[in-house]
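First comes one chain, alone, set out as structure tokens in the form predicted together with its partner chain.
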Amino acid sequence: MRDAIARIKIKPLSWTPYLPPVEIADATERQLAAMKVTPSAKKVSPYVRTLVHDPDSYVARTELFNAIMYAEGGLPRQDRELGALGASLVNGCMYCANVHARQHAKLSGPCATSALYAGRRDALSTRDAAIMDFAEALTMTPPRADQSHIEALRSEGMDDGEIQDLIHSIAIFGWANRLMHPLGHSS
């Protein structure tokens, strides 16, 4: 069953938005205070530009986004970037699932990455399919996670602050992907 699967090398994609961006030269003093940025940046990326046009979301959002995902302790941080990866399919962003298989890849190498973007469910470690499991549950509208799941992760050795680490970084992607596929491209 966990037969070899060849390793997928997943190149990286950009994302360009359907609206305008905010120009910095344009930006309010609010606008710019949300980037952290002073009026002479050069380098701040189309989708920080589009998002900063409601500077107060977008400091509420990316400091979340940032405790969730990056966190000290806790569930390690290949889970969350698979929690990630699972809300990222099912939500149809081809962009957020592109970055985090990516940084899933980085952190635990290529198997179970490849195994998904090979259709290979069935190659997936029980952990990682536990995880998967979850967040494609927890995404679906209503969500339809259910006590089989907890019970699931909680027989891979998950205690209940893992999990609440995993609900949180599969819900915020619940967030980001209603950004990204919606407000633009990839390619």
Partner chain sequence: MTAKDAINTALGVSSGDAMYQLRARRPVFVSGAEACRAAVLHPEDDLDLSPDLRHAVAHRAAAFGANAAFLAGYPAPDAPEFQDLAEGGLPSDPGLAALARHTDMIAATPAKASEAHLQDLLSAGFSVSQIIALSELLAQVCFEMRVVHGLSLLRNNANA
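Coords for the form predicted alone, given the form predicted together with its partner chain:
All you get below is the one chain by itself.
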């Protein structure tokens, strides 16, 4: 059964904005400079081009995002991605859930994310289950995270700094998902 779960493929989704994104050819110098803060070396997405209508807030948002998700040291990146995935699933942001599921699978293998998409929570490692439980409890409105969640993370070897990193990755996606929803939709 574990092999069948690992073979689930999570295909990329696209995101379509409701507002017209900034066209690169028409971008102001400030907008072009702001788009250089984007961590992707591939292309500037429609989402980025939608947010860059306000270049100053885009830069502030992106610098914070980069500091949380791509920080050196602390909580391993795959755990940050799993926290972001948990928040995005609770918030119903399928685009972000898809992106972070694929990033988590790329960093740690497909088993955990495939298990989640297959509805097989029982197939998660105890560490991944503790992260998902905490991400879901922290993302609920009002949050339901409590000391038992912190103790579960500690029992999986996380120190206070790593737990803080996880809180940041979950919390920024509580906000990011709510920013993405009114600006467009995924398909």
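Numbering follows the first chain given and starts at 1. Nothing here was measured: the structure is a model prediction, and the numbers come from that model. Note that the rigid core is defined as the largest set of C-alphas that superpose within 1.5 Å between two forms.
Yes/no, Ile172 Cα shift of 2 Å or more between these two forms with rigid core fixed: Ile172: C-alpha displaced by less than 2 Å between these two forms.
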